[in-house]
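Coming up is one lone chain in structure tokens, specifically the form predicted alone.
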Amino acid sequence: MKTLNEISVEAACEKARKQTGNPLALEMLFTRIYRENKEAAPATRELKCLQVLFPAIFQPIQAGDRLAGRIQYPLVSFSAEAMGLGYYCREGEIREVARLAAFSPEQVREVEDMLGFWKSESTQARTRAAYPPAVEKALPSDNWTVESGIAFPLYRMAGTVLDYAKLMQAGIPGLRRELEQRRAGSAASKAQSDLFAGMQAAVGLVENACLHYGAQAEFEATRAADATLKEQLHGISRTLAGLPHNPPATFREAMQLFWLYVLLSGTWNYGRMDVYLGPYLARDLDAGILGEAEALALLQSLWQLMHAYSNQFNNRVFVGGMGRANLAAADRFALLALEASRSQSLNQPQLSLRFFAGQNPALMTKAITSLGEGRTFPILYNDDVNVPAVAKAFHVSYEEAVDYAPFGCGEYVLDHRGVGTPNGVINLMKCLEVTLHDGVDPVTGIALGIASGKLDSLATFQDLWTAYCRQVEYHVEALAVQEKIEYEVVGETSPFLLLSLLYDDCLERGLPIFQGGVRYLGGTLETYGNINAADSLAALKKLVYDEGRYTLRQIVAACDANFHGHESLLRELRRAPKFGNDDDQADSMAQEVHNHICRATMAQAAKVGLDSYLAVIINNWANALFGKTTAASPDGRLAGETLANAINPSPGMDCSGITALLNSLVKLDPEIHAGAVQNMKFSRSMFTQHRPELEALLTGYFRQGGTQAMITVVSRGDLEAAMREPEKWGHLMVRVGGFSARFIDLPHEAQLDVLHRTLYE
């Protein structure tokens, strides 16, 4: 009888499942292979682990699929960001699986042995273990979704955007040839040669994926009774058959190769798709290989596969914007992409339209139509502002900034040239709250951050501002160090073979992406509670320091009591100037808070050795989660209520009209951060009865310096009805922040956040 080492890994996976019936068989096999290769070179270990996963975690082609490629990650695995950082282990879910499966005592011991191994060996655990004492003190917890605190680390390598144009041009054989040439190069060191060999073998996994799905498609075609389904399966098989031997020649082949490479590499963002797929679409349409309807059906199928590859925070597709070659072909694809999103009620992919003055107006016309019909796509990005802003913030040339790509919930990165994963979060409202309590968290009573002095020592507003800034900077400095440590640990642990292969300048340098290969290694810091902190500081300045109507101690005591017995003061605080009303007092304070967090973050890059480290002001319902652990605040917000969404006003506080809101938004400098989310909620009548006025409004906003707009078209009545009878409202999509979701799928706090936003009619 053959041993596991003598059987192909794919067969071993299947054998383990069939023989044991163990739902954790793949996780245990992955752990075994990792252990056997623990001391091997990182590229060798990674390759062995990838061979366990692929094609074992590929899911079958489903009826109606016009392309192949579905995936289900196991609870112990390897990825850039799909389930965790690098080598990960989902302990809680594993224990639940073992409980539900009623494991025997022996099986439980095997599970505990596996969990014990990963407790120190997972990439996240190794990162945490590398923290120096100062960072450990500043970032005591990882549980940011439930625990009260100011700052927390995140563990992922998010926002990778590969050079898909190179993938299209080279294809599988071209990548193989380039790697063979580099291995043969006289200057290649042993380490470089090993890296290139690992990449070659990883390319082999892409080829195997084509063979795997090709065989599956042919087998399913023999069983299909429906003639249309049979032909679709044969079409998938024919498409896959040529990819191992030639670069893609058709639209269908290009999409198929792109998608399989995405799944194998573990990335979740797709860059400027109209640039690298547009020429294939145009050629096929012009040659009569495809008709418009068939091309749309193919793209809709790809959209459905992206939706199944579920990550509502990513799955980003970009069309439009400056710097596109073959503009006519790119626009044909962009219009098709807009129609694919308009014609399907999906929350993924996150289709985004970059635009600039002089761009084909048909793109914006179709975008406005889609949004008006209740789709939350496309997200609108203004290149006339964003390109020069990115050049300044990232310290790169204008030509490189043209290829900026928002990812995740709205962070910017440089397409296939840079990495800027957001690996930290900070609650600025909590910073102010702790500052007002001399370094103690009033929610838990635990000392947090740095002592800022008793309230009596904050005799002037400048004293308060200085103390707040020190609190912010203390945590930002720790998060920047954490970011660099995470890159170092990941770089030592994993070359991320398929990512490195399609990233500038990894092959030229002969180095993996996170070990000196990538051209620009940057980081981003997610910031929350910015507007609450600004409005709170504005209220304190006005009522305490400028007018002397209350003492700082009185307001802090009222906040600690959640304003019980302090109702008149609460009304005063809510009447104080608020961001979003084109009010100079409120907006200037928001500018101060914005400038401080952005510049404090930027200053860390040189200190820790990154090419950039930039703040992002986004939302992924973390404003609701952070709100639950933040006490009542001097802006009039009650304890536990949601924080403001990104750089948008606090719910209901923008009461001076849409023009005033937009005037406030454009006052925040876009040249010192890496993305800021701007959500807007409109009634449907704005897009039907008043469309010319709406278009003029948006045009004016963007001309004044608006960077982007994330638009939800909905009525308050629909939202309230969906909360009462969710079973009837599965079709209702909303923008939460940097992502969209079915309204009924959101947590109650996030639903209330969307409901309470000002609706412009």
Second form
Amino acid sequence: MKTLNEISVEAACEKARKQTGNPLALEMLFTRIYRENKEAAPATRELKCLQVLFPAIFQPIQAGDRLAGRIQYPLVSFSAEAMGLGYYCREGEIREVARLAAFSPEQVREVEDMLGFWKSESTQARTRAAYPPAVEKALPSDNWTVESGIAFPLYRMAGTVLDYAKLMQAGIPGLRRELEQRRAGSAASKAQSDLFAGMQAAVGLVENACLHYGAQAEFEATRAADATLKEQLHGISRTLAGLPHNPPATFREAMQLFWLYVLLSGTWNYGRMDVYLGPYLARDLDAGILGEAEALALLQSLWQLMHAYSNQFNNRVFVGGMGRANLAAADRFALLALEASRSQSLNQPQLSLRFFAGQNPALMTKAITSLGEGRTFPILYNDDVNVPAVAKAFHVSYEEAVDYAPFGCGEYVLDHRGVGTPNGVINLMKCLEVTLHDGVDPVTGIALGIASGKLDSLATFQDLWTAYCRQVEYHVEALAVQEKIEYEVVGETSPFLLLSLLYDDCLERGLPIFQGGVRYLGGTLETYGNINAADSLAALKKLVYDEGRYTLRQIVAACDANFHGHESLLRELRRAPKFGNDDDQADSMAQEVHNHICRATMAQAAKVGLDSYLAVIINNWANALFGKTTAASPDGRLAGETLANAINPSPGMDCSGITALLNSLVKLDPEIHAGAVQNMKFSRSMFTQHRPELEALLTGYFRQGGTQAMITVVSRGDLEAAMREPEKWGHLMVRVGGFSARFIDLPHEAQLDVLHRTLYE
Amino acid sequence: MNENNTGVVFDVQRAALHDGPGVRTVVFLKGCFLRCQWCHNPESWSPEPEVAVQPDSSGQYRTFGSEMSVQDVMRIVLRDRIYYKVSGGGLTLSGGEPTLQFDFCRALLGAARQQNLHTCLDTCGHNSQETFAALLPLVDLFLFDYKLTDSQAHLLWTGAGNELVLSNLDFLYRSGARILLRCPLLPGINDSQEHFEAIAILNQKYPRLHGIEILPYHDTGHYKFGLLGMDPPRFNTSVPSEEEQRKYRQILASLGVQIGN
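Write the structure block of the form predicted together with the partner chain for the protein whose form predicted alone appears above.
Full assembly next; the chain just shown is listed first.
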């Protein structure tokens, strides 16, 4: 399980170890070309840089591939999110490569020169340099994975979902034609003309990719001994041959064009795939050009390429849901996609099924079967709740909300109409912790937030609540400003030609995606520790303010001591009401915390000039990483233990049955955020012996307002056995937070996190 | 029905899938006439709330049973109404022997009936016929235990003979009750040919039975004897293996009994 980032870094180190040729040659060339074009129009500069990268960073077709397209990135280049923000330079890894390659002093000097250049020129560096003092103060560090803190910025333009239907319809020649016409249009300004010209040339890169892989496939075919392999390679080259001249006509051509465009543009979430690929599949099947088995093999191959592309958080594919054109064809594709995921146990792509009350039931039946087999896919999204919720949260019409498409770990975005990159993280448990220490981080002793009052001044629960809210709001305000600045810097720096080309309304406006082109420029804020903060506040309210059995000072002192010598208090804190048990006291506190963070985030959009700024309650590793730097908390969590995962109860704290858990989950308002992840862990016997009841539980949950479900199916004892004997459990797939993984690939903390969750059987 | 009626409840289990159809809430009422030596809920025997005499594994002295009103119970039960509706589930009263707290039991069933919930009564069948006659209109499905065929053995292992149980079964059946017969199976105690044949005879005698289930012995509740300061019963049985369970089903099938679980 590795991100594209990690795969690319490893490849660079490997190259360096071999010490054949200069492992940083491409980085040097990229830097030189950038420098030569530093003062050129951003579109021109970006194009020149892309021309350095492509086809150089394409990786060879591998035996068994039925479609072409593999990639690895250098340590200096340009990406939306895969390797870094915009023009990036991976300084630490470059030094490591230089060390491994045993560079000469002359080469070291060149490397240092390059690093020196990017130190102030990388898009990330330019973004941080643009922070006003207030943001600098609230967000002092970028090193969120290691340092203790409340809030941190993230650097990326994540979660773009392109207009693939347009790509299919126009093909390479159609895109060229449209750009030619727009360029020739009398209204086009110089900047617009530069932009359109840049895009036209970038389309040329797509054509080049077809030629590059076509030639490679032919060449490999001549060398292939095996007849099947030979035919597969000929198949690839035949598919590629037509693409420069005509829009795709077959399922295979459509998939191939889609995939090459994905790799060139650097995006990695794919929106409503059944809508744009369904018609090609149906046409080929009906015309007898393609058999079901062959279609499945092609899609499995695409899944494998996604799995190889980046293997952790992204690769979201959506099928099903309201508002799909060509419904019958889309359903056929959806069923094929479900089968492709069921029949090969891969942790990518993250196949997700949208559904609603009137949908073809075959899709859900197939989905439940796949989940029951332990695939973790598809992830289920309830349109009956989500579409109206998205309309409200994003302030868009119902018709536009119908095209919501979660990306990454579960952040909602409007397919090819909006962006909402999550560029900040906040740890709400840390917010409460710092509030209980008058603005000081007890882990480091450093003043972090605002001094919101000594403990003695928090005489009522309302005082404590107000102080906590102020702490949160202070950081959220800085994060929103930061997000807007990041967009501004990126907008000035790079047009992202291939993203802009397939994004509403960039062509109509003649503006790049992040410089006024995209129809809805939104942002998202990743929130963590929400449930720990809520459970902690509920425990403090009960034991200190309602019952008066302890003072606030006593409980804070016990947390500071990590409960050493305070075992009976720890037991009482753990017995206090906890979210996830359908307990009104605990759940209403979770609602308060949820409403507060979501509304505080929402309120920033207008202030900073974004179309939306929304909280997301998702999870990657952050609950474990933030947990490490968060002290013991009044919910009975020990210092360093993981925080609760996304919007789920703290591990093992939901002990009132699955219906109680589901009832708690639906209490949190879905109309004020851009995605919340619900993980559920079921025993296999629920799917084999109690499938009607299991389906009833899910139906009841969704009818009550459940937005989505990420389902892990394991047998009792599987996880412990897999920790003892990992070599025997390579097949065991689990849903960690907003992503799936082979259980044995997870770090120890994440394994424990999954293990300690309540298993419903 | 009196909503202020109270009773002693030792557990409320939500999302239960094994005590009646669909997704259910099972309310466990304290107090039992019988003393089945294999009982996995010995805390249900006494009708009064009890405090453990030993700490449990987390160092706590657990309390078994607390007084709850019909309203208290129904407030919890009704939270899962949607799941009952979509799954065909509802409320199950279990125990102990739930009919022992007759007024409370009837009030709960009445409250559930008023809310249009499906009701199950999990009973050992050892109570007066009048009791069952009074509850009959409020129960959609009886989960009726059939433990031992030989009355002497029944007396030995449970503290009472089985004549009353059998006559109540007959009464309920003839009164049109829907009955799921549940047979605990304990290796060495009742896994005899004679007992299996007796089950088959009941199956023939009562062709409109809703079904027959077997409940293989398990010892997961055994530790609770110690917590309660009771001597754990000593007898020769074991948790039946998958293989033994398969064998039970085969024998019963050969006698014409289809097992429903």
